[in-house]
Every structure is written in C-alpha cells, then in structure tokens.
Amino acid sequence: MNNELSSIIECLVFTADSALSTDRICELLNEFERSEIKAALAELVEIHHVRGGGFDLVEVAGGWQFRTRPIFQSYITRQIKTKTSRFSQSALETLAIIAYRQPITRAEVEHLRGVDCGGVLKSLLEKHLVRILGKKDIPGRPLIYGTSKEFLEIFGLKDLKSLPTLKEIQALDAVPLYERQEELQLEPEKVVPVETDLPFE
C-alpha cells in the first residue's frame, strides 16, 4: 500500500465540499496511475471499516465522502444545534415520484398524485433536492425534473440504482412469518389416571 497516496486521498476527500468522484481524484493526482488510486480507495474503505471509529469512507452520489456512522447520530445532534429539515407527506410523495419516474414533468407528477404540486416542487428546488433537466419536446415545452446530486448525498445513495425496489419497500410492511403463524391446534386434554383408577391384578 502506498501510504503517501492514501494520505493524499484522505486529505482531498476530507476537504472537499461534496462527494469527490474517482475521476476527479485521478484528474487531481495525474502523477499516479488510476489503478493505484482505485486500490488506495479500496484499502482506505477497509481500514476505516475495520478501525470501527466514528466515521467511514463511503461511496455516495457518484463520489467519495467521509460519513459519520449512523449509530452515533444522537451524539452528533447534541453538538449540532441546527434545525433538522422535516419533509411533509406531500413533499416525500412528490420526491419519490420524481426519483423513480425521472425525467418527469410537473403535469405528470400532478397526474400521479392527483393534486397540484407547484408549491412542493418549488420547495424541493430551493432545497436542491430536485433540479431542472431541460424541456420536454412536446407542445408547450414543459420543464422536466430529476433528482440532484444533493438528493443522493442526503439519502446516502451511491447512485439512482441504489434506490430500493418496490419489492423491497413492500417487504418492510410485510408481517414476519413468525407473527403470522396460526395458533396450533392442541389436542384435547387427556385424563391422567389416578392411582385408584388403575386396574389391579
């Protein structure tokens, strides 16, 4: 393992404003081979995982980022006093539709939800969770929307293929087999003979 290369990569990832892609790291470190950089990244991931410290090196949003481990969230929120963003049900529904159906127009989102989504879309754009991808080549040239890199970072997704499938989502609601098991039918109680009932020879 090239310790100097690993240290340089750690510095770059640590100081980056957002997830740093492998391509960008290779561009910044053109004196090293791409294979060396990929090997150093894989080793860094393993080192931080085995160490079991407060953070890991994670591939997210098409790049690399240091992320605190979820089990320590309650301690981190003690230090960070900023108000956490809460999503309304309508915002989550709209975001889910865009994430799974992108690229998609506002009219298509509203058709699926059955209600006006103008305010919700504006809010998602302001939070940088959704971005405008362009205009659809149909009469009226409506804007088309898709999720952003920030969406992947906030939800800890490597890419859009990491979104849970419908089958995985349905499995969360399924009642575990042991909870669904029907009650076993017990045999009627047998009368245990007492000593006086036993036949004598």
Contents of the next structure:
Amino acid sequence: MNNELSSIIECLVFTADSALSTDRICELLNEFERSEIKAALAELVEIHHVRGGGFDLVEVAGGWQFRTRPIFQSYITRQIKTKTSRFSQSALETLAIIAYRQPITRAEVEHLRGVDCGGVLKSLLEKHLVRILGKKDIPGRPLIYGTSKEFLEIFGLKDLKSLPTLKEIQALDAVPLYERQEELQLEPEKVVPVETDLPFE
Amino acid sequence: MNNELSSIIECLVFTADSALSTDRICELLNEFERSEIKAALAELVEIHHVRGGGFDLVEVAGGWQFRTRPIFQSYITRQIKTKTSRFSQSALETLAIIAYRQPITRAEVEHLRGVDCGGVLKSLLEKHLVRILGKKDIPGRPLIYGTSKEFLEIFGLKDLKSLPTLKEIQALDAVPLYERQEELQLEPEKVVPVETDLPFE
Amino acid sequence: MSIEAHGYRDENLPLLDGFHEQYSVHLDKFDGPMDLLLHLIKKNELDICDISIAVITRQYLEYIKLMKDLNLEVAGDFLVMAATLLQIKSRQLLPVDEQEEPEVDEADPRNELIRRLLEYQQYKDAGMLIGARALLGREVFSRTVPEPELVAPQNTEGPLEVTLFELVDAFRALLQRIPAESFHDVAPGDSLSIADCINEILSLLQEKDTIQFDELVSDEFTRERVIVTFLALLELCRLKLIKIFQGNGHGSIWFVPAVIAELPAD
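Okay, that one was the form predicted on its own. Can I see the form predicted together with a further copy of the same chain too?
So here's everything in the complex, that chain up top.
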C-alpha cells in the first residue's frame, strides 16, 4: 500500500475502541477531502479482503471496524471467552419486531407477539440493544422503543436498511420451518446449551 | 496469504488482550509444530512490513502484538482528544436525581446520595447539563438546580415530561404470572382491549 | 419441542417435582400463544390461510390442559388466545341468518387471526435470520487491547455518550439503595403528580417567556389536571421561580419566569 491516507485511516480504525464512522474520520482528517477518504476506505476493504488474513475491515453500525473472520471462531475462543450469549427465540422475535417496526410501544410489540414482553424488553434495554426513543403522543403517553447502535454492531449490520427485507423472509418460507430447525440441530456448534447472560425465559 | 496457520495466529494476536508469547501461541495451537508456528510468525511480520499499512506485527517484551506505526502518532492523538466521554456512575446518579426531583438543592441531592456532590455538580454545570434555577426561599437561600436544554438534547427528549417514569421502567420487570393477572384487573388501560366477550374459565 | 415427545410419556411419573424443570423447559419452547398456534398449524400441515379452527382449537386446549396437569402456570396470554379461538369457532357454528342479505355476510371470522399469524410468522422468521448472523463477541471479534496511548486519561471535551435507560436505571438503583421513607412521592401512581407538573412548566418556560394558565390545561381539561397545575404553580411561586399575573377580575392567569440566574460562588 503506497497510499499514505489509507495507512492513516487504517491506524485510526485500528486504534478506535468502537466502529469509526466515515463522518468521524472526515472530522479527524479534515485536511483530506471526503471523496479521497471514501476511496481510501474502499481500497482498504479490498486490500484486506484480497490478502485473506485473520481479520477483515467491515462496515458496521455506520462505521468501520476490523473484525476477525467467522471461520476462525473456534481458535479465538481457545484464548478468550465469548462475550455475547446466544439469544433466546423470544429475544430475537422481540428484537426483530422492534427493528422493523420502530418506533414502537411495548403494547404494540405484545400485540404482535401475543405475549407479555416486559422481561424481554428490560433485558434488551440492559444489554443496550434496544433504547427508549421517547414517548408517544397518544393518551397515556407510552414509551416508544427502537434499536440501538450496539444492536447493529453486535449483529454486524451496516445500518437498518441492511436488515433482511421481509420479502426475502417470505421467499425463505418455501422451506418448511421444521426442516430448517432440524437442519440447525444437525450442526453441533450451533446448539449452544447455555444462555448465561440473557435469562429471558 | 494462503497459509491458514498464519491467519489463525493473526486472529489470536489480534484478539489477545496483551502481547502473546510464542510459547502461549504454541500452547493454544497444540495441533501445530512449534517450528511451523515460528515460520508463520516470521511470514506474518514480513507480510505486514511489506504492505506498509497503518500497523505492524512486532515482538515486544514477552510476545507478539500489532502496533500502529510511530509515524502516525499525531493522528492517533487527534482521536484521543475528541473521544466521547462516558458518564461516571456518580455523575449519572446525580443527574438522575436532579432530573427527577427538580427543582432541588445541593443539600437535598447529597442527602439522597449520602455523599458530597460538589465536584459532580460542578462538572454537570460545566457540561451545561444542569443549570441553576434560582435560590430557594429558606434560610441560607441555597441555590436550586434543574436540568438544561442540553440535557434534553443529549437524551433526545422533547421535554421533561417525556422522561420515562420510574413506574414505567419498573413495569418492565417480569412479574410472576399470578401477580400479573391481578395487576391486569387493577390497571384498566393495560388490558388488551379485544377478545373479552367470551368468558373462559 | 413437541408435546408428544416429552409430555405424555411419563404420565405416571412418581416424583413429578424432580422433573418439573425438565418439563417447563420443553413447554416453554413456545414463546407465547402465537408460537404455539404456528407449531400446531405446521404439525397438522395446514395452510395458515385456511386453518381448521376446530382442529387447532382442540389441540390448543389439550396443550393448555397438559400444562395445567403438569402444574405449570398458564400465562394469561395463553388463555386470552384460547378465548379467541373458542369465539371464532362459535361464530363459525352459528347458522347463517337467511333473512340477512347475502351482500353483507360477515367476513370470515378467522381473518383477523390469520392476519396476525402471518405477521407474527414474518417477525419470528426475521428473528431467526438475525439470530443466525455471526455475532460480535461470539463468532467474530474486534480488537480488545487498547493502544497504549489511548489508555491516557480521558479528557472531557468530547461529546457525551449515555443512554436514557442508563439515566433512569441509575435513579432506580439509587431508590433501591435508600430506605423508602426518604421519598414521599416516589410512586405517584397513574395520577398526575405535582412534581411532574412542575417539570412540565419549567420545561415550557425554557421555550417561551410567558405562559397562560389555560394553555397548561387545554390538552387535558379535567378537574384533577386543573388542581394539580394550580398547586404546581403555587409551589413554583413559593420557590420564587415564577411570577403570576392576572388580568382584570376573572381574566386569564399569566405567569413569567422569575429566575435569578446566578453562578455558583466557588
């Protein structure tokens, strides 16, 4: 890489303690044009992708971050503990509803799920995956919820638009649900027994 | 890099929380020979040196670590200077008391927290999160505090009325089922409006 | 996952208690009545859009009975759905009133339920897709070791980063720590509290200089609201935070901030 700007950006992303947004990079490197910075970022993504090392430069939650490639998971967990626990089905369902329908009230989530969601919501709030957006201007002024930046970070999503569209989901329906579940059970690494951090049930 | 071992080592060094010694790497990857690991490490150093990016793989006291290259030091400093600061627990607590109990005097805040709050209060005033509303009409005429407009902006609140009440947050706690049913009867707005015509049980 | 596999097998279980947890684990697999309904529809190979209410209702009630037999608490949500199913079933059984014009014949009573099921299934599937992603801290990892220079003391110039929930939670934690009697108005219930009203007025006064009493109560003109607003104003007046004026005899009440903006002397 003979482009100094790319190296500088690489440095900044590498030392940042969370994903670094393009805006923030532009702010820090105000002697460069935004277009130059964007080109350098694209170049960096390419460089790391091509060299195919242990980590990649990825765009998540509106920012840039170096992340290890998923195939090396089993080696990494030999030395560090996994911090994120698997999410229960009710947590994922609730997250999905909030993600697609935000801003949304607790009553609306509960209507969709047909079940009380207080415990799940609180736990998602504590995990910072969901945040309070304010209060809805209707009688009773209920709180309204939305997903957080951490939600995008943890699930590796660039932004809310990169959520699978509900249309894609319908296409997936061609495969009966139970078959998909059996499929999941066949993969031993995917069945993780404990859910220590998220006691949703 | 077509060497998978190199990628695995890269992953381990990347995610380790301190420099990783060669011994430790050999221990973690005991399916590989020490000589292979040493060769892969040398290869990695070479790869990163040649590409000349923002960081290098270096051997520091006790082990291997990715380190940003010193020539970029000045850019990293820019990042530290404008890093987002997180709230300390005491600042958060003091701010919460002021938000929920305003107008309030410093003595009242300290009574609730049980500790001196002068320093925290000053820093909240400096950050413009808290403002002085006036003086209380009691002996000594102590200053009374309240939250500012910036406070509302930071928390994305339309007005103070939009602050979630404690009751709303407490309502998120999972309540044992039998209690929840009783609560339903007590709180008419919370009962799901439909589907009540058919008495079941 | 299924009732058949784990439920009926041990009907004569001598020490039900010991297996209680095991049961509840399997039964809880259904995240609510919608989830259970979807399961029953799949199991019976029914089309969501043309479900047999009779079959589904029977199996649904059997499931609830099973939960009760196992001494499991049946969540109210499951009972609400049972009522809905029975209601739909009974409406289907009602003879069609021949007197009524065929034009206005009622929509299929199942429609609302079908719509909800389809919608629920979408989000359930979306949840599965999201959950199948490589998660940070689980399948993928970012760098954890901070650059030595970055460990330097944080300065306070940068923007603040804190969530509303953290603020509320801090207050809640505080309330749990201190004895309840320190607070007189912690749980105002659903009714309006004077403190809330004071907050509201203070917040309004940040936006404009004069406010009319009527403006404060116009949204919600109830006896309680008027009284609480009035008490709040008296309190604010006592604290010398506002000044109150009234136009002629029975004219509007106006008030303006009476803030002495002084900096702390330290």
